[in-house]
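Here we start with a single chain on its own, the form predicted on its own, put down as structure tokens.
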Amino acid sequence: MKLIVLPGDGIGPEITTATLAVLDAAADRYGLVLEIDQHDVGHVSLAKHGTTVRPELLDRVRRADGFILGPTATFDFKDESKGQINPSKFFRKSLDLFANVRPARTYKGLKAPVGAFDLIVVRENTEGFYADRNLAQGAGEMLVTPDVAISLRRITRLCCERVAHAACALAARRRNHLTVVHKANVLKIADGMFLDICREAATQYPGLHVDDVLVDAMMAHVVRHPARFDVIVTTNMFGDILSDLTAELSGSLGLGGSLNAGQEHAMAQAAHGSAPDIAGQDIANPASLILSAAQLLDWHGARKGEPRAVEAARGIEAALSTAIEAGHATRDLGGRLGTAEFGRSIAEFVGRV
């Protein structure tokens, strides 16, 4: 299995190194052959090559079995004409990675302030209220006058259908429960279409129970009783907000895995940012990127019929759980380990679980 690895900015190189240690252990334990091809993106690439993402990286990624993108300083990159390309946006759009799959679950050994739960948010990833994903050319926002700004939101049948089927298929492999999150009582046309398409898609999955919740009410429900949910599907911005909330409720945003998947390609990406304020201090939590890498192994294994990759993904998830339960964790999780040592601890548990 060939993986392109792009460490990114800030804490990206540190958590990427920890993630690669865990992947190496999983490869040894489960008999995988991993070929790692590592390249610069972000500020390092900008300084070396005059662009945050070299065009040839896209061809390398297309030829690989998947890729890992560490956090990048996206807020710093404002002018694409000067090579300041948002790497995450670049790959999501270029590869049409339409489904952002974000699991969230609680762990033994960590406080569960809202009770134990295990759910997945499936977020549409290519349109919605995101100015960089709405138009083929130009931006989805405009300043009409100094006092009037307009933001466009695009919702299409194709994008709704494919993310709905991705979520339904995932729910069918879990607990057969799909929740559609929307605001169709106010956004009657766009969210109404999204809701109808999700309901229609669900009819093709026998035994799948479907309900729907308004997005504002959903925020209250996941705080009050998150265990009632299994797979949640929603539009882009709602999913972005909701998945950060569910990850934090599990113990830390640093525990939120994130896979950006399309028909042919997938990108593992930590759910959090590059955290430049703690970069180089060996205190960042690498769990999000480690879990995202496990999701990538699972995606590849299921797609290619390679059970060892799926087993390795499960082994990494189990090793992380075991490490946390044993008190081996970074400070944000109540432990005392640094980034590198936490990665090594998880890698050791991969070999023992």
Second form
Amino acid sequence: MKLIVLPGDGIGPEITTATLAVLDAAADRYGLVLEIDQHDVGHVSLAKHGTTVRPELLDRVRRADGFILGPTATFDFKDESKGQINPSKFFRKSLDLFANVRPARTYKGLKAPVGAFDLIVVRENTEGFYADRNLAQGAGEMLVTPDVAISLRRITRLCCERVAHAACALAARRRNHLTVVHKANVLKIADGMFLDICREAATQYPGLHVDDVLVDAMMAHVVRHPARFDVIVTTNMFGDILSDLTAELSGSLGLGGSLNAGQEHAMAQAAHGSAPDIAGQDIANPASLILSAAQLLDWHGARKGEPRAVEAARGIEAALSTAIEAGHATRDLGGRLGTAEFGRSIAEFVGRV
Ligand code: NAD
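In place of the form predicted on its own, the structure of the form predicted in complex with nicotinamide-adenine-dinucleotide is requested.
Expanding to the full complex; the earlier chain stays at the top.
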């Protein structure tokens, strides 16, 4: 299995190194042959190549079986004409990675202040309020006068349908419960369409129970009783915000795994950003990117009929749970290990569980 690895900015290189240690252990334990091809993106690439993401990387990731993108300092990248392209947008848009799958669950050994839960947020990933990807050309955000700004939100039937089906299919393999999160009481046309399409898609999955919650109320419901949710489907920005909350409720934003999946390609990418406040200190939690890499193995294994990749994904998840239960964790989880040490601990458990 060939993987392209792009470590990114801030804590990206540290959590990527820890992730590669775990993948290496999983390859040994489950008999996978992993070929890793690593390249720069973000600030390092901008300094070396004059662009945060070289176009040739697109061909490389197209030819690979999957790729891992570390977090990048997107807030710094303001002007595409100066090579400051958001790598995340670049790959999601170029490869049409329409479903962003973000699981969150509680772990034995960690406090669960809102109770135990196990849910997945499925977020539409290619349009919505994300101005840098919701137009064919140009950006959906403009300054009309120095004091008037407009941001466009695009919602299309196709994008709603495909993310709805991705979420329904996932729910059908889990507890058969889909919750649509929206704001159709105000955005009656766009979110009304999203809600209708999700409900329509769900009729094709026998036994699937569907309900819906307004996005503002969702912030209360998911904190009050997260165990009532199984798979949640929502539009791009709502899903981005909600999934940071669900990751933090599970123990830490550093547990937020995330897979960006399309029909042909998938990108593992932690749910969080480059965390400049803790970069270079060996304290970031690498679990988010490790779990994302496990999601990528699972996606690849299921698609290509390679059970060893699927087993390796389960093995990594089990090793993380075992490590946490044994009290091996970074400080965001209440532990005392550094990033590299936590990675090594998970890698050791991969060999044993
Ligand atoms: P952030 O997600 O980087 O950090 C938010 C908080 O969570 C910080 O306190 C940080 O220390 C903590 N945190 C994040 N990941 C952690 C981890 N693995 N372990 C422990 N703690 C962790 O959000 P931000 O600070 O608002 O953004 C920083 C930069 O990242 C910005 O340039 C932003 O645009 C960018 N960003 C990139 C992505 C991406 O590449 N996918 C996503 C979100 C934000």
